[in-house]
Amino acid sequence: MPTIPESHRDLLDAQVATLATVGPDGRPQSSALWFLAEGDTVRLSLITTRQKTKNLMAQPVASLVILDLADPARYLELRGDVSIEDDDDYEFANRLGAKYGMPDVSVIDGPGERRVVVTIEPVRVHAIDMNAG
């Protein structure tokens, strides 16, 4: 598995990333979302009824881009394979929510909505710094 270089590890603490999935028509779909990095693996908490989750269930591949908001010439892209696990007890969702000051994520979910943990295992890592020349 490729690793994230030290030069870009700070981006793993960012507040928002953009997830790209493959839609049913073969076109990309992008969504801004919360994430939690654990080593070189990034995990997401998604609701099963959302299109991005349906896309990942049908085609378990994704690209995640984390932009350095202080310096947009720097960003990190992780392209990878996806695995999906149930999170019915909100164990991971609440851990992720704690990063954002929301220790009980269930308060933002609608009645009957279910959460899953999406893990992105990087196949390619692109650490870009256009300032580096």
Contents of the next structure:
Protein chains: 2
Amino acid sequence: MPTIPESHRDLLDAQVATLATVGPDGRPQSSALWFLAEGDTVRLSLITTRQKTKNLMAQPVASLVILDLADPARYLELRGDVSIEDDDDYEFANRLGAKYGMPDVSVIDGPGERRVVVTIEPVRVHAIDMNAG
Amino acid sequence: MPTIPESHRDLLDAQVATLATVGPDGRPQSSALWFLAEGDTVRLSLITTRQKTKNLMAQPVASLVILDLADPARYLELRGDVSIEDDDDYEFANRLGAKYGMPDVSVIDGPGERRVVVTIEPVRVHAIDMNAG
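To complete the pair, please output the form predicted in complex with another copy of the chain; the form predicted alone was given just before.
Following is the full complex, with the preceding chain placed first.
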């Protein structure tokens, strides 16, 4: 798996990433969302009824961009595949929630909503700094 | 064409957007880039040799996210198709460049590089504000 260079590792602590998936019509779809990096592994907590989750279940490929909000010429892209696992007990969701001051993520979910853990498995890592020329 | 709601029109003046395209392997690819909105129409200036441009030429579909850097719970997604036109005379590139204090964009391009204008033609507009609950 490609590594994330030291120059951009600070972005793994950022608050928001943008996830691109491919929809059933072949068009990309993007949304901003929470993420949690543990070491170099970036994971998301998604609700199964959402279109992006359905897209990943049908086509387990994604691109995740973490933009430096203070200097948007700097960003990190993780492009590759995803693996999806059940998280019915909110074990991962609450670990991610702790990053955002929300130790019990179930409070924001509707009745009957289910969560999965999406792990990004990059085949390419792009660490961009347009300031560097 | 779907319209951009008043609540998110300020984002059309932002400096950076994230463009997702679909690569030849079917995986999405994302990158941050400059854009210019004229009215509700968002256009990009791309160099033809870049992978994202090749992706758009092969599959003219895209998702563009403009994140509010000061409040990343707010963003605008334009999802849909693109049209691509030559810009050999830099007529559009320099109009976009003017937004960024670069009236002659050709100075940053290598010899033999060609530019095209990419116009986003959204089939869906998502104006998100997670603060709104």
